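This document starts with one chain, in the form predicted on its own, laid out as structure tokens.
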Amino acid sequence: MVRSISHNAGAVYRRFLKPLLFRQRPDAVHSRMLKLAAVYQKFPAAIRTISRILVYRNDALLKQTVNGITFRNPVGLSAGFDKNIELLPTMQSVGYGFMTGGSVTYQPCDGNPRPWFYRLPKSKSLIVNVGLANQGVERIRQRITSYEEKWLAEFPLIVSIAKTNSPENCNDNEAIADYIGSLEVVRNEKHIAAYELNISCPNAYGGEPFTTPKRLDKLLTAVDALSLTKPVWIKMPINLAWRDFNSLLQVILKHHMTTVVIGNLNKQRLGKQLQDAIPVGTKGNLSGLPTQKLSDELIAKTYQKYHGKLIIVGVGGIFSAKDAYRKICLGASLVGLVTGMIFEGPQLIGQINEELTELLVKDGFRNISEAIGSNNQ
């Protein structure tokens, strides 16, 4: 019955409702759909029903234990998408299993000029050059704060912290200074599950300064001094050469962190992963199906070298259950996404979370858990 539905939710959402979205600019999209959830989680009822529609559960296959967080489901949204963590209700009632917000800064900050976004159709990815753009982590603390107890009993939060983009934050100490301020004002905040650092946003001023191994142990020893009671999750760059990705793995199980967001925005727009022409002077990294071979590699190294010292969240290029479960399959303990829900509709979610139990009993799994790095031994 989910099933039936949810496919023709997004029959719908394909053959109608993409097509009038994708002849607007994606920045006018993306805020009239923030304008218009922000009513939406107003009605409760609104909320139950979309849910009843949408949400598939399976405690038995898809429940598990992750940074001694329990995750009912292993689909989750990736950061970038709610900046500001102004959809919580929203989100968990199409189905997520968690959501990271953000990335949050120490101060607001306006991003990049506009336009955010370029839709590439044919690719199935969008360049992204939002440039961190958050209303600032004090203001987002409140209203994480303000959120009912029972959007978080079973929906995990995290939240993503970069530093503040601004000519001022290109400095490392200023930059690191920056991280740590945002921590200090969410540490004690107790609906927040885990916190992301944001050590690979491209589009920023300085770039990614800490992903090199000396500046990233400064990064992650100024963290430490915090004595942070929740756990962090690093996330990761994806166009670094094994080498140099694995010498960062290496910094992190130094600062005994034990999870790595794989991966972040492609910067290459080189390859047959480009189907789409992109005008001159369009700025910004790609995001979606560019970055699903990256990821996956990266996703099956990590895994090879460091099962057992470092949990896995598979982020890049996800459409499909079995796109997920490729990453599971490879390593990944749980997986985030954003440009599928865009291309294919808020539906995708509860599609995947069926389609994943199927996948799981067809392979003899019973429990997600099982199913880890199972085409990796």
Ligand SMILES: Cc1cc2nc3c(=O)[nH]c(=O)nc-3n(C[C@H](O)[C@H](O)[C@H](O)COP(=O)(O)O)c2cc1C
Contents of the next structure:
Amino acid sequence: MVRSISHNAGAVYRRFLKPLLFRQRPDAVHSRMLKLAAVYQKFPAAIRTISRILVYRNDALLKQTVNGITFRNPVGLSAGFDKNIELLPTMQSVGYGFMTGGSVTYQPCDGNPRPWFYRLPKSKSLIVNVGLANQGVERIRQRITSYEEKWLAEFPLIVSIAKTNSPENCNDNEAIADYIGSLEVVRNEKHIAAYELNISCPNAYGGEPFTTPKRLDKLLTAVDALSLTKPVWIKMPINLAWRDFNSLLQVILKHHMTTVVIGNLNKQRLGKQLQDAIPVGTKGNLSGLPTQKLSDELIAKTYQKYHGKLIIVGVGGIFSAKDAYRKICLGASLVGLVTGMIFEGPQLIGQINEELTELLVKDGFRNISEAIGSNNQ
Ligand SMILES: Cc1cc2nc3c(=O)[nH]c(=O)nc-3n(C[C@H](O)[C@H](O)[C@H](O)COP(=O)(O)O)c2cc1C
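Having displayed the form predicted on its own, please output the structure of the form predicted together with the named molecule.
What follows is the entire complex, opening with the chain shown before.
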């Protein structure tokens, strides 16, 4: 029943809504979608109706505890879609098991000059050049506090934190003080389940800030000194060779942090997945399908070497249950997506969850936790 509704909703999205949306500039669509969702979530009856249609729930198979946090299902919204954490009820009502809001920075930030997005339809990708636009951590903290308890009871909120994107903030000490300032603002916020340190945003002044072992060590030493009581996830870059990626993992382990999100946007515009021409001068980095293989490979290697020591959140190029399941069987405990929802529609989340249960049953697993790393022993 749920399946036929969400499949029909998917067909409607792909046949009617997507062609309409994809005719408009992506920046305009993004802004309109945020505004529409903000209006939609003011109406409890609308939220209830959409939840009834789109949420797929199967606690026996999909619910698990990771990092001490209970997740009703393993599919989360990855960072970047809801930068100001305005859409928590909407994201819950389309069936996500958790959401990562932000990236949030200490100072409010306008981001890079527009356009922020360029669509690559054949490559199932977006070129993203937002540059960490957000309202700043204090304003966003107040918004988080204002959410009613019911929205967060079974819906973990992860807050992604980056350094303020400004030319004055490229020096390491200032950048570290910026991350720490943000963490201090939100450290006692009871509605937040975990923090995600975005060390790998490629679209900001100074480039990726903390993706060398020495600089990462310095940042994490400062984070350790805060003695935070909630888990800290680290959002990893995906364009590093395994040797360099592994050096970062070793730094992370030294600081007793246990969760890595693999990973961020693809900085390289090469590879057979790239099937659209990109106009000269288009700035930004690739999401979606061009991130998929890099993310899968790094998940597999990380699990092989650090399984039992590091928890993996698999992000990059998830467009179907098979994509999510592959990442889980390679070693991801949870998965996240952004581009899949934009290309396939919001019903994708429930559809992935429902089809995941079928894949789990087919392979003889009683719970998602048994499938983690099962294809990577
Ligand atoms: C529109 C957009 C904005 C993004 N902004 C952020 C961000 O602020 N912080 C971050 O850590 N990642 C950001 N990302 C990266 C995504 O979280 C994700 O790592 C990447 O897009 C790969 O996942 P996907 O293929 O499902 O989109 C953004 C991605 C997109 C598409």
